[in-house]
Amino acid sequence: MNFDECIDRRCTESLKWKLYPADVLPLWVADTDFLSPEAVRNELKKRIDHGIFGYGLPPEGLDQVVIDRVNRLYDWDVGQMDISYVPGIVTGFNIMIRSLCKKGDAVIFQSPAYPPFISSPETVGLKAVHNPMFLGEDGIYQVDFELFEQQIIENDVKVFILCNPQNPTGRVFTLKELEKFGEICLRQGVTICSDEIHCDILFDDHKHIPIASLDPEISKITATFIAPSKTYNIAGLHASVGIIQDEALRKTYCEFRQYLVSNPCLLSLVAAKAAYEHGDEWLKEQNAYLQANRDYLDQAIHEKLPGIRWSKPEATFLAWLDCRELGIEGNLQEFFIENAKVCLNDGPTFGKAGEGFVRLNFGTTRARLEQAIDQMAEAIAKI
């Protein structure tokens, strides 16, 4: 796979190429420019041409895929009954805060935060619960265990949305910092609803671990939502895999989400196997380019962007850029939109800890990547 190539994204759909001028590069919605996997497109152009597109099933075999994939990654063991399937995991999350909570409950996440984890509530009348990470002496960033239990307690909080890997800082928990959260969770009657969507993109050896797989008792209180969409760059598909091992919270969960969540359409689901199914070595391959943009980025920083501190991700294609030094006032998206040329997301919409800070996705060429550094330097440099 050429991930050097250059496709053309404009004249497509694309959200992310489409929405802004055609002289800005954009380098925001978390999806990548590369081709999926080739088994990705070969199964789909041969489901459309048997031309008939009535209700089904997944595709049979789909669900021993997913649980041979992640007893494959994770010693995890999970049975048939414990998957289902949904659109996409901000819907799997939202299935599971809105059948658990009610009004005037509350629902934490560390933040900065993805930010549908701070809307999701509050649009319908839960509290969203910030617990700010914080940057260790060894510049990586950590959480306030004794803030996240305290918070818990004070707020009654019922639902921890976990992200791991981290949306947007890149960091990959660590089996203590996992346990922690578990046992907290545990002892403060909270549900966990794990977002593991980024888990398949690690660096540096860094491995990924299921929260749930930790522990029979930890598994109870925890639904788990993976998804090839990142990974293989087929989120317009929408196809996420949920995974609820306790019956009577799989059974909440599917109450709730039946007539009002369909299951997602024929077609993702069969890229969803194939992805998973024959996109190990494309996989592979990805994560070497991936890394590879973001140790560029990472001396780019040092030697071209005066001003701009990062603590270097562990996983996903996301770098979370501290800007705070720049002194810019205003809103630094629309600086670097207007200034340089290039389309990150602002800080603030991942809460007050983003305040000072723009998320940059480099899951893009090197060449696309290298032009909007340069353009960024030449901005700055004009402060």
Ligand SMILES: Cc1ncc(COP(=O)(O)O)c(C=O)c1O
Second form
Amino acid sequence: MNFDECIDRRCTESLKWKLYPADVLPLWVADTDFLSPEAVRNELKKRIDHGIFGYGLPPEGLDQVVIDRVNRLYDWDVGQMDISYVPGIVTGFNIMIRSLCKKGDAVIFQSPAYPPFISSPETVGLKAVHNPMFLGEDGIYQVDFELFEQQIIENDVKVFILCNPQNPTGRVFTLKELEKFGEICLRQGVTICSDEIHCDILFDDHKHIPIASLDPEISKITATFIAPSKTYNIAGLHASVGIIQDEALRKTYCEFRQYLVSNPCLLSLVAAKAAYEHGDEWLKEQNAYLQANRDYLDQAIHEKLPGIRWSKPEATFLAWLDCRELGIEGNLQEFFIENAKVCLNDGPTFGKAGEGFVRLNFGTTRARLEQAIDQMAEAIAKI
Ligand SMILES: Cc1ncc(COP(=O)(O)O)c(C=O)c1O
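Requested next: the structure of the form predicted in complex with the ligand (the form predicted on its own having been shown above).
Every component of the complex follows; first up is the chain already shown.
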């Protein structure tokens, strides 16, 4: 596919492209500007042409496609009973925390954090505990595991929302790190809700490992959520996959969601099946394109954006930019909208650890990315 093709999205209902004025380049909300794979578009057209959209079941064979995929990619054995579908991963982890916690209980996650990890617990009277990541000497974001366990004990944490790969730092947690998370959660009786929405967009030799695939004991305390949404640019269709292997945990989850959360729209599941079944080659090409964008960005940050630092992401199409040296007072998102006509995500929405940072979405064409960098460089030069 030609990932360089600049497709107009303002003529659609796109959140990313419609929320800000037409002269602002939107590099914020996490979807890409790429056409989804042809197989996905064709299967949707076929289903639409049938013309009847009554109540549906998941498409025949979708469970097996998921089972085969996780087995092939991660050597993870999952049964048909373990799989369910949910419109979104935010919905999935909300069902988990709401079904497992009572008012006043605590939920922990690494920070900076995907904003709904912070706001979802707080909305229902739960405590959101931020476990801050730090930059190691090697320039890679790290987890302070000692602090993580201490925070779990001190706050009587019930659920750990693991984000792997991590949004916004782009870290892919290693086997060793995942084992440590697993050990601590087992020791402290904490349930793991593993948000693996970014698991397919990987760079260099990084490999994704679902934490539940490590060991049956860890699998017993884990609910995993994956999705074709970010991977194949179908987030607006709303289909995600929950994998819960422990019968009791699955029962808690299913009983809570019944009557509250319906299955995903039938078209979204048609798209999900086509993507998982026929999207491998397209995904390889997309990841190569995104990796080249990431490498361009690495060079551009050094050469054109003095005062901005980053840690090269290992996965995702998200760049976490440290702008503290720029010394800009006030809201950085507003600064870049006003002065560079580029819209980024404001760091503090990812928690206190995000002060002085912005998140840039490089899931766009190289031409648009270069234009955004040039406009940001001009704005910085004028400070
Ligand atoms: C870590 C993470 N989880 C969940 C979501 C959204 O998931 P969904 O649209 O399936 O609710 C995002 C979107 O950016 C994300 O980055």
